[in-house]
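Just one chain follows, in the form predicted on its own, and it is written as structure tokens.
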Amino acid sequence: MEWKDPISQLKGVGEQREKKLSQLGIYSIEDLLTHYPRDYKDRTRLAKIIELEMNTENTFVACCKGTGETMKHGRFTLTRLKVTDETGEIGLLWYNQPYMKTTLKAGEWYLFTGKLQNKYGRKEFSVTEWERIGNHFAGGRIIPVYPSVEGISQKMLRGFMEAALAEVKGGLAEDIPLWIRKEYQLAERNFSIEEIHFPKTEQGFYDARRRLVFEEFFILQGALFSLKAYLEEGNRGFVMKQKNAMDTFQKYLPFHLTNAQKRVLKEIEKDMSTGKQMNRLIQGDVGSGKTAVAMAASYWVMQNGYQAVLMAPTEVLAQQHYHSFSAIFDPLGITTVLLTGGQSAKEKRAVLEKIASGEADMIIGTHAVIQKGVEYHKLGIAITDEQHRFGVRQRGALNQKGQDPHILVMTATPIPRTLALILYGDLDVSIIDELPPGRQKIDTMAVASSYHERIYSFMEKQVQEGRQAYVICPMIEENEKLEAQSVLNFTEELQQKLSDCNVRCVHGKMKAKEKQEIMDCFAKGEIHVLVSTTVIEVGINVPNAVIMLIENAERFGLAQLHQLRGRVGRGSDKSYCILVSDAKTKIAKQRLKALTDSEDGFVISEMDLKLRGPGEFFGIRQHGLPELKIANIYEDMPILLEAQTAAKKLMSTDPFLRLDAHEGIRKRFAGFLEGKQLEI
């Protein structure tokens, strides 16, 4: 049997089980053998019947005495059977498994796991797992525990693993080059796959896990570095001239750029002057001025006769950018257009004609800007905002809209540098680590829901003094299963509590036009309190809003809470962020304390990664990381750094992996880049 063969070829996998396994992402033998255990149970210590402990998991070996018996007990069917060893006899009990009456054969030996309990007036052993051991039983072992679905038991999965390992034994190709395995002292691949599933020794397990974690990080990093090498070699970006254009543009801005913004513009200038396509990420905390940098870069491109496009993740944010860019560009005679899915067919046609003819210089929109039918006249730079909400494939689609335009991506989600390398290994990274002068510290406090009346009084006082407030709820409608404030219910409550205030709500299920109308009214000061889901998380700029009240704050990621906090503190008035939570867990309290103690997005992101783990780092799983099967970014950081170093060494010695020794790893990288893992 081959590594790539479909799982249906494995003995015991019929049509129904094949469907169940597909729910676990298992379609081939490779998928099965890289479906790693999530935990292990130590069953190396075997008890005798006389040693069985009450209400504790025990594993023992015993001989079946004869056939069992079944009986009804309320809604349960009880099946009982006697087994013995040299120390005594015990009755076994199964719930709702009448077939066990005749499954075990008299005189044969079995391994049983379960708990000894005193139920129904007798002492019995409730069986959770069992297996026949035959004549060659060599003792207990470490048992893997796998992520599973209903209909696929742990015993079944272990059986499939053992069968697959037997079929491909020693036949797994070793893709990591020998010189890397030697330098980093990595175990062989076949050994590692076998040991991770059925470890024979503690050292063998650790060696296997280290190898597989290294491999996962190495493939991920190497594939992205490979993509970067390809982009730099295979594509030629437009050479931008008139280098003083960005200096000239700064005179048109109603504010002075920070030194950090100027430094990033110098990096962009260097990229776009080389003749190679720029692929750069700008990371900057909330309010650090990434948009001004994007404007300056776009202006320079347009002064060279090219078009610029900016893609935003939501229509609300696209509208915000459109108004910001138009305010600066219109007086300069630069035509800015907006393209979104919410526009009428007539509006879209008019915008598309301007884009195709070149009449439109600056194009701003949602993912509509990469859809079929959008033809650019001469695209010079493609910018994506809030990069963590887009994927590499979407960025690629934007790239294909022109002849290798320069690529600039931006995110206000602070990401630890090591994590940024994983997410954006194909990009050069710039960081704007300085806030514009005049940005005030936002007072942040975490309180219980018992403070609501005081919060309402404070909010009312601020509104009376001419200021505004945001209220964030985690859900749109009430959900009986979750005790969390809903937008609709909380809006009604606030309308009653704050009777003198204009309280409105906005959420993701509204039509784009309706959302925009409400946001416009809030921006004009006509709405005093805006209740919302996280639809306002990024990009909305209302300097008069001074209160950010977040309900059920424990339900959001720290990075997300930091983003929300950044919606206030944008004007000259003192601003406040109030986190309401009744959560009692230690982690929930630690997370909220981290936010009240720091305004540094990078410090907060490190804490978020540590406390919540990589899978939840962005609040919503699809916002960030590719799925890792065995590695843990935070716990395995030393291995990650080794894998990154190894990947860089590989690419520096053979950037396009043309050497015969690197053929296997070249195929692995190509498979990764074509696979779902890249949709990050």
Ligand code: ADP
The other form holds:
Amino acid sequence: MEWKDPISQLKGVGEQREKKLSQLGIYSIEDLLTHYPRDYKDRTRLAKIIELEMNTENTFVACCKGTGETMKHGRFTLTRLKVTDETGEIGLLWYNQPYMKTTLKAGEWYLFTGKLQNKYGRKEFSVTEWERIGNHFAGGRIIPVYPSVEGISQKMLRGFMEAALAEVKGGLAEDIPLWIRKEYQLAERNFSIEEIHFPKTEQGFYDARRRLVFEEFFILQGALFSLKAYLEEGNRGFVMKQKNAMDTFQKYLPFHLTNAQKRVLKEIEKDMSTGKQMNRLIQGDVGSGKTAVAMAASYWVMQNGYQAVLMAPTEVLAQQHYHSFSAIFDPLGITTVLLTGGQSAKEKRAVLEKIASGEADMIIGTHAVIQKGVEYHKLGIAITDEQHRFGVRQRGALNQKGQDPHILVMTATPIPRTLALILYGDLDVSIIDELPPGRQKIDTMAVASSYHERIYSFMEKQVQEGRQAYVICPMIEENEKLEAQSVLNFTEELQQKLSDCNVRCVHGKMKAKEKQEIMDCFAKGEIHVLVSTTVIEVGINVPNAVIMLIENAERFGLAQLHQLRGRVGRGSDKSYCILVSDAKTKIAKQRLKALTDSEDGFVISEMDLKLRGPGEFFGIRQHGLPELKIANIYEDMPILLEAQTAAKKLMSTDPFLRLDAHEGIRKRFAGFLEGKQLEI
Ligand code: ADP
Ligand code: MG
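Any chance you could show the form predicted together with the ligand after that form predicted on its own?
Next comes the full complex, this chain leading.
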């Protein structure tokens, strides 16, 4: 049997179980064997019958004495059977498993796990698990516990693992190059896979886990590095000419570009004029003016006769970009179109036609722009805004849309370098480290909910003076319905309290069109107070809004709060960010304090990482990190650093992995990237 064989090849896996296993993401032998335990139970210590303790889990070995008996007891069917060892005899008890009456054979030995109880007036051992030990019994062991679904028991999974391991035993190719294994003292692959499922010794387990974690990080990182090497090698980039186009563009803007914006544009210019394919990440704090950079780069590309596409993470944001790009580009005779999932089929068809014919120069949209059926006439640059919502693979999809367009990725979420490498290791990085002039400090305060009345009258006053406010309701994770409800309730409350203000809300359950109408009214100043969840988190730009009120602030990540705060302070008026929280824990207080103390996104993101409890993946997943099977990005940080160093070394010795010794790892990287990018 091969590692890649479908799971149905395994003995005992019929159609039913195949379906169930697919719910666990298990389709092949490989998927099965990389379905790692989430926990272990120590069953190395076997008790004798005489030693069995009441009400605690015990495992013991005993011999079956004969057939059992079955009886009804209320709702239950009880099955009883006697077993012995050299110290005595005990009655076993099963609930609702009448077949146990005859399943065990007299005179044979079995391993039983369960609890000794006194329920029906006698001491009986209530069995949770049992197995026949046969001839090869080598004593008790550590038992893996897997994530599972109903219909697939732990015992069954364990059996599958054992069977699969026996089939592929020793046959797995070791694809981490030997010199790396030596240098980082990594356990061998077959050993590690076996040991992680059925650890024989504590040391063996740690060695196995370390290797598998290293492997996971190494592949993630190495694949990105090799993608970068590949992208840089072929001179496939479209060459853009007319260098002064960027300078020309300045005069169409209502402001002077900052030095940081100019510097980043120079870097972009350098990339795109050489024949190299640009793959660049722009990191710039909220409000640093990334959009203008995207506009200038698009303008240059279009002056060269190519199309430009900008992909935004939400419909609302795509709409906003569409308006601001049109405002600048329309007078220049540049055709800007919008493509989103919320459009009608008819609208979409018309837009798609324009994109395919080349009539559309600037294309703005959501995911829709990378979906099947979108044919570009001549795509020169693909820009993604607020990249942390898109994963590596989606970026890859965009890459293949044109014939290798230049890639520009923009993110407002500064992240520590180690993480940046593993998320964006394939990209060059530009940083906009300067805010446009005239920005005012945003007054940030953290207060308890008892301040609500005062906050409301402050809001009322600001609205009377002609300004606007955002109110953010607590997120309710993974439950859009509840979330919408909490927004609706809070909106009602505000409508009562702020009777002179026009208070409206947007939430995830609304149709795109409806959302858009409300956003438009807010942008025009017709709505004074806008209540929402995080729909407005990214990118929204309404300079007249000066208050950002966040309810239950402790439920948000720091980087997210920083993003939200960045929605105000965009005009010339003094702005305020009010964090409402009744959380009492020290960590919660420290987190909010980090925000009131600093306006620097980098400082805040470092703090976020430090204060986040280990094992909390939420923030990272938002960045688009692929799901990790065994590694934990926080707890395994030292191994991540080693894997990064190793990946760099590998790339510097053999950037295209052409050496025989690197063939295995080359295939793994290609597999990770779904094969496309590495075929040179
Ligand atoms: P972000 O980097 O968060 O995407 P935006 O591109 O939305 O920021 O810019 C925020 C605001 O700053 C916008 O109103 C934009 O017009 C303005 N802006 C951008 N660059 C400059 C500049 N050089 N001078 C003045 N205002 C600018
Ligand atoms: Mg933006």
